[in-house]
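Take a look at this one chain, the form predicted on its own, written out in structure tokens.
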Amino acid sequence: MSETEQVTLFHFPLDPFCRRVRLMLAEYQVACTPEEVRPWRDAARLPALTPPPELPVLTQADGMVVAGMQAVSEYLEETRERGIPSLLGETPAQRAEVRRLTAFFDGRFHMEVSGVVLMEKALRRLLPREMGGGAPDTTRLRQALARLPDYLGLIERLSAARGLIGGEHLSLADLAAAAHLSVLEYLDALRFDGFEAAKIWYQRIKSRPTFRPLLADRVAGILPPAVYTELDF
């Protein structure tokens, strides 16, 4: 994708899939204008597609629209500028492993931990009552947080053995996992007690220049803890 193309990304700051795409855009050196939307109230601001698009949504000045986390991720991979390393890896085996781990964090981890915490600690406050807003389900929240150490243990083992999650080089698996963890951190639900290698891995990803826009995120009415902006926590 040419740096001169006018690219807009419609996103919600606490959506981990939007965060992953924002990290991809930065790593692939694609300049874009972020447009924050809350899909439950701002649907009219999104491109008119059938069926209605899910965030993130990427648009270009020439009318090109790419909607949904998977489609946008693949589009960015396929249109990256020559000379920029792939976030999937260079060999079929590397790509298969990165895809496997990315799907794991976007699937099971989101279903069991990050998606639950996001709903109970944030979206319940933001959504209208008819769409699920209201008091958090504290039992569901406790169950999600009780599962977190299992996933931190996985990150611990992978990063200790490989340096990063998918291998020696930064990959989409690292961005996916870090995007989900960053949502937990914003919501003050991330602790690395007993998982030093996982903490070091996260500090490495969080310290990348491409992560800085995420650290600047603020959602009205839901402020992060002070540690959220610290790189050496």
Given for the second form:
Protein chains: 2
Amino acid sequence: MSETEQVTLFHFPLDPFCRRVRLMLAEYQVACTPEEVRPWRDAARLPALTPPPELPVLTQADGMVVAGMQAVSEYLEETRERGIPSLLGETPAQRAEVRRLTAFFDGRFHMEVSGVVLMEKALRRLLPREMGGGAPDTTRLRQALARLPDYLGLIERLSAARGLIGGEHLSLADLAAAAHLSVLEYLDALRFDGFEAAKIWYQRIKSRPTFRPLLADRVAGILPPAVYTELDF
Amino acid sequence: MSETEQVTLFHFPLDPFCRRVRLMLAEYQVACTPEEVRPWRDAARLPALTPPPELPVLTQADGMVVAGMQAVSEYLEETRERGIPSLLGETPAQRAEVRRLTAFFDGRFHMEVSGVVLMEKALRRLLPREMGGGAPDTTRLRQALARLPDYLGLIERLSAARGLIGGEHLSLADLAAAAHLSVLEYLDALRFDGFEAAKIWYQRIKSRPTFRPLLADRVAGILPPAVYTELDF
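Instead of the form predicted on its own shown above, give the structure for the form predicted in complex with a further copy of the same chain, please.
Following is the full complex, with the preceding chain placed first.
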């Protein structure tokens, strides 16, 4: 992506996919103007496409639009500046493993844990009633939180065996997993009890300079716990 | 991917993601041995990975494993033989649009329509009771089928404006959308009433030689309607 292109990222701060893309943009050193949107009410501010675009949405001054997590991730990978190491890895085998793990967190973990916690602890308060706003479903929230230790155990095993989740080097799998966990942390739903290696892994990703803008996020009406901004929790 | 590598694809014939990958393998002229599995009971036949792999799973004689729809799709794209046109497109902008539309069918359409129809019309009969087997939820099935016309209308608009879904040339978006529709068709749940352009588009994809192996699929206990194998329905 050329430095002279003016790039805008439309994002919702608590969306784990938008967070992962913000981390990618920072790691790939792409300068961009963030535009915060609430997707359920700000559709008119997004580019008109068939079907309507899903967040994150990246636009360029030349009219180009890249919409949705898959398209944006692969676009940033394909257009990164020479000399910046790939977050997917160098060989087809490494890239396959990083994509597999990334898809696991974006798919299963989001469906069973982070997406549920986001809905019940945040979106219920923000959404209009006809779109699901209202009282949280505490049973559903409790079930999601009960599944968290399985995933922390998995992060523990992967990072203990490999150094990081996708291997020895920082990869998209680390950014994806940390983005999902950071949403839980913002919503005061992240406990590492007993998973010390997973905690060390998260601390390592969270202390990267590229993570700082995420730690400064504040969503009106939903404040994070103090630990959210601490790097040596 | 080298022709001398021995490639195996573990797949479940009614899974739309496995179908899409079979179409990709055929379009990219990768010779492979299909291994049919029922994921809920044949996990031991799949390679041991952390976390356990999700279908489709591609293995090579040299021990390489590529698992999950995202990883397999992008792997086939990255390792295709020179001279075979890309199913994603040539420019970053084209590729972004094809990935956006592919993700739309794999995400929203699968969640709202094809995944529900597969569950209620097929998996309920095949799964053990403790994994969701039993009587279909007819209300859920009816809701899914009621949403189908919206998606057919979308295919109608896209293919009328562009020739095919992702543009003028065959793309992964066509294969993904057709793979999902073919599952509905196998399960006698596809009606094109009023969407003539969508029907012509589907007929065009379905009549490609690469589609033929899918039309020969038979899942024990679940027979497709006669129209499933007809190309001029």
